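First, one chain by itself: the form predicted alone, in structure tokens.
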Amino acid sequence: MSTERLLAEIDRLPLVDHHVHGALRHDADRSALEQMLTESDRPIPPWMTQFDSQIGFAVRRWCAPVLGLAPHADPETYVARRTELGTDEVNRRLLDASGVGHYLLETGYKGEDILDPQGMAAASGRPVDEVVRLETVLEDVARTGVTAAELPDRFRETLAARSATAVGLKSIVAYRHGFDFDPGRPDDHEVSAAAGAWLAECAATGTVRVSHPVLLRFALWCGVDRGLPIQLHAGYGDPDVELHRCDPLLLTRFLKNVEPYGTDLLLLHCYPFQRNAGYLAQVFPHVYFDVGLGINYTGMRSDTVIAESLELAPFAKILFSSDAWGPPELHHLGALLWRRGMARTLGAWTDSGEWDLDEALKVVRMIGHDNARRVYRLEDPA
């Protein structure tokens, strides 16, 4: 059968992992462990477990085989494992076993917690390069002692000085506000007024933490003429989000502004907007996505997730991502329920004669590999 064909060629495809983070650093009880397999920052409640999930029974049933346990182990039983191995073995069961080829890192959020290009590259034996966040730089910079008046040039060289060497950049604005802001760009006055009210806000409350609209938006213009691909969250994520004001159909005047600079828009996870990011991609050729956080929580439902992202954007805009930060089990995840998904999709449709086989399966090395580097201009492998 087709599907067979398909999984057997796509599990020897090299993904390239677009947007993702590194494995953890250090070991994880099971409180932390399970507090990693949510996207949520409140407290497991003691009458539930986050094993009684999507996400949870995907870990036992596909990562316990890799850690030398039968699968759909009890979380004792696995849990009790990681801790025998160790992060590092753990690491490197899980991160080889996912079969990626080449990692882009954001570099972002908690990297105290997690492995960083070189400590990824070392752990999983494969290329890695870096996405740089750009509100992380700019509160960088305002932790420098910058004025007000010298924020705006001060921002644009230093981000400049650490996007040298990197692929792309993130932008986590819908976190921070939500993508209805204002599409235009803000001059350097709005820039510096803005800068004051916050820079005298960080002075006041100890901490330094960008969310002035203006401020958020100067970052991602600054970003548009730095001329790298721009990735933007959409969609699903931690309660930091307000999810209505995610929808990347929001960013429909931005997206035709920044069209006549040529700088490509990467739309990353989208759900449950997937279908809103297709058509965004269709429409705009400076327009990608995919549906990365996605597939990992919901996992054995996460066929129907890649299917409707197949829908409508031409297969030449949508890529691979896991979004995996933390512990490896995401990273393997983020492949295997992708790999899982695509050859069940496209096997039903190439068994049902409406695609051909070796068509179906230029699309998987499209969206899997193929994309990402062409988008983000990297190198042939040796």
Given for the second form:
Amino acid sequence: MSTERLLAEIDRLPLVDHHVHGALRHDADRSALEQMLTESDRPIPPWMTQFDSQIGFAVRRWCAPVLGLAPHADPETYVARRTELGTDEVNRRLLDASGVGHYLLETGYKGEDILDPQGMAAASGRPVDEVVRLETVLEDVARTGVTAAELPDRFRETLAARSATAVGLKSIVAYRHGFDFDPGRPDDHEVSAAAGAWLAECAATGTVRVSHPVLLRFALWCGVDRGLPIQLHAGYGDPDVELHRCDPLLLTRFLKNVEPYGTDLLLLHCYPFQRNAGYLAQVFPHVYFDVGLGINYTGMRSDTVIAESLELAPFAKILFSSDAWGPPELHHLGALLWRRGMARTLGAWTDSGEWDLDEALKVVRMIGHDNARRVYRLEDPA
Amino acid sequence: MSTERLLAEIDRLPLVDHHVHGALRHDADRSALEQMLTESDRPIPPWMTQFDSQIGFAVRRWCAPVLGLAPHADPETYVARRTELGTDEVNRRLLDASGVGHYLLETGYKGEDILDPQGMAAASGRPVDEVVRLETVLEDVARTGVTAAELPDRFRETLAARSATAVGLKSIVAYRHGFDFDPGRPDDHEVSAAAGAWLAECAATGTVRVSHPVLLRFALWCGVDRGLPIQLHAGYGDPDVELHRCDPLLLTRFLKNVEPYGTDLLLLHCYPFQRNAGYLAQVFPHVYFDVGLGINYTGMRSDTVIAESLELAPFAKILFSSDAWGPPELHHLGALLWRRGMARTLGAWTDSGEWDLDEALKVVRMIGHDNARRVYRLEDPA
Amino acid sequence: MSTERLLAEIDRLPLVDHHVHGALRHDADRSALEQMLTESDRPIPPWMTQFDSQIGFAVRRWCAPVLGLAPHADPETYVARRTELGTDEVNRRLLDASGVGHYLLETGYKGEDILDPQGMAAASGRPVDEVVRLETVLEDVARTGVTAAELPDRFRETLAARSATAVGLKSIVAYRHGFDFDPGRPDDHEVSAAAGAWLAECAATGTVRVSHPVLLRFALWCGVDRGLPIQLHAGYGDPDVELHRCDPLLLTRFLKNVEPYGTDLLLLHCYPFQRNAGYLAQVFPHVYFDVGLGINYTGMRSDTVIAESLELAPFAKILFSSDAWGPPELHHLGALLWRRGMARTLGAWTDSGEWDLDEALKVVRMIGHDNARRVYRLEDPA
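Any chance you could show the form predicted in complex with a further copy of the same chain after that form predicted alone?
Everything in the complex follows now, all chains and molecules, and the chain you saw is the first one.
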């Protein structure tokens, strides 16, 4: 069976997880753990458990044995074992068993609850590079007491400094506005006007959260100028997104406007719009994508999500990520489900004689490793 | 094979069909029957037959044996046998063999052609509860000679009376307008103004059919206040729908507005937007969905439609319905294809060792029975 | 295995390729060939090859043996063998082995690089009928020195003459504007005003390319009046399309407006909106569709794309096309992948006992041959 051979080879591949966040710093009880196994930010109702879901079943099937339990351990047993082992040991075991060789860590979201790059490197024993979130830098600038007129230059300087050793940037314009934004570059005059309104709002509310479309576009275009690859959250995410406004096709004009600048754009997750992302990756040389978050949360169905990502896009334009945040179960399953889905999909194609086994392996290496190394200019030996 | 064991267990499960209409009252000749095996309201052209379709093939494969014919009976033989047995016997056989244990009957559409709740209970020998269509109640109020100023209060009173013993409400705003409506609650002043225009139109045309968006929103918000679970037609339906305006994602802001009221919302059918519905069911605690009508009309492909419904949503948020209207073949196939699709999908997952068989059975019971009982507070022993 | 029997029968079926372009006239080196194996019009970057894609793998697997090479021949060997055989022999071999029995050739795009109807008939030994592109006729009229006032009548006359022996018309409004156009018929006054603006622009720029929505709608409605079946490009195509504006659902009101005229409309490709197209084909008697271009470019995944096209639409409303343009590999693979995908999909359904083998064969004949003959009133013996 090609699937078995493929799986054996794939299991040895040191993946580059090109979009991921830190593992948890602290212990989590059952309620806290369940709340991190969904993109919902609403409390889980008492009449249900998030363990009764694709991801919940996958955690119990695949992570339980890594913690020394039988597959399909019940939730109580699973959480008790987690507590017994302690956060550090749970992190160490699940990260190590994932076989990920290199993490590109996005550090912009709730950094205090999760490991920072140094912490992840220590917990995993693997190299970690940083991806800087544009909106977080902008909000940090606002917190320093900048004036509206100063904001454009101050943001550019701060971004340059913050990303000096970063390998990529990240945009969450999908969350804060949607992809139906004006695809042109705003001028500094517009930006200062918008900054004036925003800074006043920050002062009035005491909350610094950027959602003004002019400022979001400004941050994005500064990212384009910075020249590092830019990751864009696309598709499925928490209830802040209006999902129909996060279809990557809505970016078409923006993609065309960015094309002459030579900056690479990476569409993250894209679920359920992965076919649309594949189209964009075929026709635009600077556009890449993955099905990151869509793998973990669809569990047994991730085979199909992965297969759907292997349609229009040339194989040089597809990447792997877990988008894990918090529980190292997510880091582990992201890699495991991707390996299984690739082995099953490509295994069936080679078994039928329509794909060559060596070329199937080449495709696995491209998507799991080589493409990310090329796009992000990674220099580690992995 | 887990599929076989699952199928045996699933076959014994008394399903709650949470959105269904009555079976036919009268005999149907071949032409009438074909016309009810499509969502098109156009006459079937003479150069084709609706029996040459997924649902047509499924009727002949699965319903023919229930009527005492060989599988794959040709259409002439099939229709002749139907006529020979008579409507009552055809209804009795197909409803009984479906193994449905409880019907939630929506009574708002073409009630004169089909069995009412009492008739369905008699034909099936199973308990029947009622779901009341909001727009039908509003049109009934208009027919009573109400003034525009009286309409808001009169509607609220009539709805309370009509739904006194109902278990749920239903909205067809998808048909009458689309989901791209203003998600806010209209005030009574706006409603009376819209009612004035509508009642004048009713008087001028002699036709009472509500499509004014303010009135549709008014009916919906009265439903929210009523507190019963509200079913919303979503996705695929007859040519009255503009399908791209019936993507449930377009409801996102409305769902958020309803959330504080504690009223449950159930998205029906959703085809081909079932993945979008799964997203909404994950992130919003009060949102549920099914793939009802999408099962019958995709026949052999319903396995895939069902599998796509098992991605993001927690298993506590998915329900079963047939949306059958008229021919009891639809009531029968809705249950049969759902049972087969669940058994095949979950059977493959348990065969691979990734799902536990007992938990697969639990998921089947949740979707086919338990979730509906909880949402609609059903008290029958089924 | 039903799949084997089905494949044997399907292999003998002389397909009607109802939307296709000419095969290449001239030799192509590796770079030129790769550039024609993608819908991108951007140069393929030096760090990748288009052979590392679904279509690239399919060419090497399936076309290499037709040229006398082993399956999976590497790109260098493959291109060298092509050059050795020469364009005429490559065309002859690949067209002949495709088993296509009748070509409906759309002649409106880059005619100078590819074979015309006579050339295709000679190269393939099969009958060729013509499909006339509306926008090309309109642009030809503009090149003749017409005035704005004369344009409406001149277009109608020229269209009548150009399509006198054609079997169908084609619209690329999806490329030039998107489907979000005003669905009504423009009057000649509006058309002349738009023509005045366009002709002035043509004179100023020296480029004759119609994208004015009024003129595109005018051409389309003239096509409706002409009465021949109209093919509409839908979904996936080159970077000129904004894919989200090419969802065939956006045509709903236009389809309703055309319905009383009795002109058939054929939605081409539709990827990734094939399910939406299936809905339209179920509810509107004059609407048909295929998954043409989506088959070739998804390679191993075309089985799934084909299966998704077999959901809502009655089997009398689905057609086969390759949309091949240029390399005869595309003509060959379009037929081969369709045959394999149909055999696998319907084979699994007959193996399970749910479809009857003879009826599965009937469905294959309808989609591959009979439906096209009926819609286009073809008279050849194929």
